[in-house]
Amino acid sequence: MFINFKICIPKPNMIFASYNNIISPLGFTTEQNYRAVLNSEIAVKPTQLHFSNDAFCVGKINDELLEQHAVSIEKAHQHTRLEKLSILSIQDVLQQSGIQPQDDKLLVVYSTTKGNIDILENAYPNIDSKRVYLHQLTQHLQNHFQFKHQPVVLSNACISGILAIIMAQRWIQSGQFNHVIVCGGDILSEFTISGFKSFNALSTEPCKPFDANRTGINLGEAVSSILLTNQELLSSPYHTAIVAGASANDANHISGPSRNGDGLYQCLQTILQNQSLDGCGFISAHGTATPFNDEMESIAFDRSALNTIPVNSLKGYYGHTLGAAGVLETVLSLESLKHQTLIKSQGFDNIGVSGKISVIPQHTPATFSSFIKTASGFGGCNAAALFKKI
């Protein structure tokens, strides 16, 4: 069975990918994160977690540093760890853009897989446990910022972030909103790590996407936010639009993708229809460093005749940040386009997939005007988007 849900907007009006923020173990701003990546710094480190006898490589945000930044948040003690990170990230985008939280034409979309999952670990005895529900998390953010509209939750496994960006494009082009802030966030938790551990998917060393010696994923945590807008005056600093987006489900298995990349292939066919690949600099792949995901992606790229387009995965720097991944990786890809630099796929040495792809081995100056972002996740979900400099 094949289930195909296409998201593709043919309207000519441009939706710009604009002001943004990344909070991760590599920094609390996009600039700090991009500089760290160019210096080949990695967030994932062997870590002994309090609920596990095993040490895994994970990317964890420093709690002391978070609390230093959180002093700017009113009544910070009333927020969970994820809420503090989200407030800081959204706040940064609002300040950069000058958009007021009460703007009737502003919507916030929150992409996450687990939200305030650490509430289940009794981490906050003085916080209402109902905030473990995703809609309660966004209600709390609305109360803090006094948004006119309650933020929408988008939770669709690991494609949540890029799918939220695609949906933001749709909401704006429908005329309902002029601006959508997409905030993606997930944190490390016993629940998440135990789940991936049960699959024997976690690596005890930094992950190596698409490499012959890859041994599994690293998990990481991050919050990243980006403004999508139809206002050209707010198109700085990238002057780049999302021109096509698609989602498809290959309905293969609850935790395994189609072996021939059917779902991702359908997404790529949709976004590339009537689009020229002249000037396409790279594909920012999902690249989790698991045997099935990397193999499937390489086959989908190969089937789509994208063999000559350079490919990278950013999981080697951050680990898999789940619902934040699609947003964080889009933001860094925009920085890559802005600075005309191809970011190397950290951890890659020797090709370990059957599909013919061109993995980026080193940071490389280049001239290009567009890029493709892909994502795949549990349940057979896939998404892809094309971004072009205008």
Contents of the next structure:
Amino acid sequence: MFINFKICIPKPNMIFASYNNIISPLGFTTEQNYRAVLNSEIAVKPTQLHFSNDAFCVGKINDELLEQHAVSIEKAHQHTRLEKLSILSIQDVLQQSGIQPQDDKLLVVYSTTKGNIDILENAYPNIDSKRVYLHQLTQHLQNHFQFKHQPVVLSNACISGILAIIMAQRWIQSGQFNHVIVCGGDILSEFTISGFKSFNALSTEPCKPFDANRTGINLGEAVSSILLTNQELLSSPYHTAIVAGASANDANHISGPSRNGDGLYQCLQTILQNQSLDGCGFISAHGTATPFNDEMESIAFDRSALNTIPVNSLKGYYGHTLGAAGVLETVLSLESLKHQTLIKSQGFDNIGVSGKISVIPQHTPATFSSFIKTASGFGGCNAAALFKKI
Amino acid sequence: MNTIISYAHIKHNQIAVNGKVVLHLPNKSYTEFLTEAYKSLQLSYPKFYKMDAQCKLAFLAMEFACKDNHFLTENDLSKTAIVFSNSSASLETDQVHQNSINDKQNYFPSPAVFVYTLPNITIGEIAIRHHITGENAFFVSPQFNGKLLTNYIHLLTQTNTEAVVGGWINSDNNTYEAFIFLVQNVENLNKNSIFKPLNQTSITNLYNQTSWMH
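Starting from the form predicted on its own above, please write out the structure of the form predicted together with the partner chain.
And the full complex, kicking off with our chain again.
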């Protein structure tokens, strides 16, 4: 849909969550992904990867399907896998919103943990290996789209995606930009799989967030993009704004969360100051399905007196998509709000955390007007944001 | 007003505080330099030895930046943010992890290495050391970007944040540099004060004006 910009009037202080895209093993658009999730399709499954004889339970985007979509990209062979996915995802948001990439009031924030990490595996003999630098990856995207402003790269472990959305809100609120496109992306690689395996953190079966029998994470790959804007005419997809956001550090351990959920609790306290929880439908949790993470989150939610608010994790569908996760999960939560349907926390059977929380067992129609998105990650970082229908 | 009350800069085997070199260890390797600089502080913090070089750099710069002031006692550390940046993310340690998995006959990925393959672990180490629990952000840009750091720090202090540890921490193939600056609100800044209001020009000047020894 194209919109004539001249009639858009900025509404100060209201930052809308707008047009978006998800590219994952479950589809190349948000609609395909939402429909797949409602059909309880699961992206994570035992998959043979090029570097190992063992199958890993991961969510991998089909190579052939990606190449089919990439045909539409100019000089497709000059882009890495992640760059192709990112171009397709950002392109979709630009097309839906009608925003011109050269717009002086548009900023792009790119959220990733490892970027083009497959360059270290010599995956691309004909591509400049300098693009393993994250700022070179985004420089490449800037050259492709001719963005006016140099994209900002945020690499803040597993909270990158939701933190980038919170930053977008702050940048727009300051009046410096009218639009921020947040693009979050990470690919599957031997690098991350071997690393998480060395931590004994990988589950050999589809992961089970918050369940008593959870045994660890699945890794997944995805790129997801979302437009944040102060232009009311672009609010039509959801009529929903990001009204509060915060991050905080546990100051406890670099590779494990605080037992008391201190950092996440601090985020929740901050975002819920002066905010009513009336109409809050659910919390989209981080829910990686590691014993410590899920336990910590349940304690933080319990301490924040959020016991009555249903909780889900989308990791059971997609696995952990790292830098994409916060964006992808926010987008699906917006769909959930739009369709007034609570999304089932895939993989959950029996409660296996000590904080009192109520995990969503089935897709459930409900009447609600807001939701909370949270994330936590290595380095002790946590983030939370509150989205409300306007 | 957001004010830079202290800063530390590490480069060329030297450590400078507020523009003046306070430690110079010529003819040392990078690793030796980091260890000697740590020993000069006479701390007991064994975790230092587990860190990768980039985290050691951040750790040292922070120790020197807050040594002779009350930043850590004057400010509410739950409302103190850490905003770091660099150009190489964690590539130096990424390569160490990659080397450990390249050879299937000699395959030894280690969690102690892998955990450092995220740039924001530098933030985590500083947070743990000084019990700083406020906002976090790690930006990656081609070079020191005073505009981006200043811009985002001002946005943070318009919300819940009262003080900020800002920095550029880059360790890449034996080229290294750390620049950490402490920002807090100072009312009625005296014209003759050594403190500088935080803006793009002031921070870029401080970054460029360290008088290194030759």
